[in-house]
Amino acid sequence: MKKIVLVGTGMVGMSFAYAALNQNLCDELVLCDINEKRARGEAQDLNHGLAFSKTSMKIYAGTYADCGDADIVVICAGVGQKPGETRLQLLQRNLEIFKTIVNPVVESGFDGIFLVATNPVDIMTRITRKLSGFSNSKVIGTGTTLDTARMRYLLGDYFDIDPRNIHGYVIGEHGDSEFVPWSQVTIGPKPIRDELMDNPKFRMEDLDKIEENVRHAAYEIIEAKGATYYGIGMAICRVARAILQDENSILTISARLCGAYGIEKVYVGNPCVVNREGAVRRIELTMMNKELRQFKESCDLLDKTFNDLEFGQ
């Protein structure tokens, strides 16, 4: 029996939850949300789709109560972004949030993975780890898989190809400082550099495009309809669906750095290897000084906002 308890019903929640619906994702699926008469709309509208899928999940609104058993509790309750509005600038008011969260979560008796999906998810990702006091690899967020993907769909746009035969990762902070290592990004086998040699008609200067592209899309996106959610929603689909079928994928989750790159305690999105314990290992990448400078500048700024935080009582 595959369990998920999603703590907030917004627009991210809920596509997260319309996708695990058509993903046939778990066995029994609960919301909770401060506004409860949501929640159990929320519900409700689902169970109604249930006679046209191929699913027979359990769908209801529940409380923090209902974590006890859960195998993952997926945490997307938070203020929005608004326009021109970067993601570090909602810490402050998501953490005061995730204080009245957390704690009741792990007053469950709840012992499984927390998966962090609110913005700046990195720093919320390192909050719950520290108001939950669980182990490295049981509280991990999306991190840069959204990004990565976006990477990869707009790479295999430009050079024509599957975007699943494209290799690589977006990492960093889920924000202004992420960046593409170039040197790890591979067609098929082939290094992209290597392609770009070859074929006069790509140019470096078309990537650093992309690169940017990929960095503001959320801020595009915001713009144009007023928040993200469909791709972040299949993201968490992704990650949570690596960790209930015990996957053993790698994918650039937020997950703690335990002395990678000379690093200590940040949340930063990193390709970690992800199956039911959570994130069990990371993936330290053999990547260019410049490339490496650009990580640990990430992580500095992700290290400094975090410290200057006050928990409070």
The other form holds:
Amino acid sequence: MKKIVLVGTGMVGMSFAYAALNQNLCDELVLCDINEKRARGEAQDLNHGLAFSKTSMKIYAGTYADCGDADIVVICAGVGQKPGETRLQLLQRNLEIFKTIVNPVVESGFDGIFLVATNPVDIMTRITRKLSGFSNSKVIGTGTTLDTARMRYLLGDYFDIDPRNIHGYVIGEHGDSEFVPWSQVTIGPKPIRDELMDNPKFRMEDLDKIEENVRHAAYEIIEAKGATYYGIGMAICRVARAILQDENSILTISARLCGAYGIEKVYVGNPCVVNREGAVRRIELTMMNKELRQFKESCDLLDKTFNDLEFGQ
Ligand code: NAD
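What would the structure be for the form predicted together with nicotinamide-adenine-dinucleotide (NAD), given that what you showed me was the form predicted alone?
Following is the full complex, with the preceding chain placed first.
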């Protein structure tokens, strides 16, 4: 019996739930939200679609007490920025919200994996780790999984290669300081730099544009339709599947570095092995000095933001 509790039944949460239903991700899906009426309505709506799906998933609106025997608690709850509010003020409000979520989840006896999508996801994941007191491996965030998928799709298009045969990762903060360590990207087995040398129609300037597009994709989507949710919903599904199926897949989730790159406590998008126990191993990259510096700058930024937060009681 595979059970997921989803906290936050807004656009992101419900895009995940809809993807989970269509992908037959689990046996039981519980929807929780401060707006209980909304969670009930969403459960009803999904249940009415069950007859057309291949699954007999049990879907219902619940409470934190339902987390006790869950495998994963997915957190997509959060508030948006108020006019004139700084990012840190928004973060402080999301911290207060997470206190009202993580503490009751832990009190329920939950012993599974926390999977966080709320932004800024690297900081919210670190907050979840601190509030829960769970081990490092059992608290993860979506990190740069979606950014990595976007990058592979765009590179696949550029080189006219199946994106599944483009191997590479977007790492760092899920945000403005994320980047592609190009020295680590290969087309099938061939390093991308060799392909550029052998084939003059491919140019580094174009790859830089692709990296910029990936970094700005969310802004562009928000400008066009107000928010992003389908892509991240499917990314959450992908990470949850790696956990539930004990896959040992490498995904650029947000996970504590635990000494990798000489950094201990920071949560950041980096390639990790994900299985039933969560983020069990970091795949530490041998990057060029410039890339390493970029990664450390991104980590420093995240560390400073986290340390500026007031945890209170
Ligand atoms: P939304 O406003 O549609 O939904 C948020 C939900 O959280 C609402 O249903 C609200 O009632 C609920 N909520 C608020 N306070 C709560 C509390 N104390 N307890 C329980 N539920 C509570 O927002 P959305 O578009 O679904 O976005 C959710 C989060 O996901 C945001 O932080 C957004 O920035 C983030 N996001 C992350 C990524 C990513 O790549 N990680 C991508 C897109 C969006």
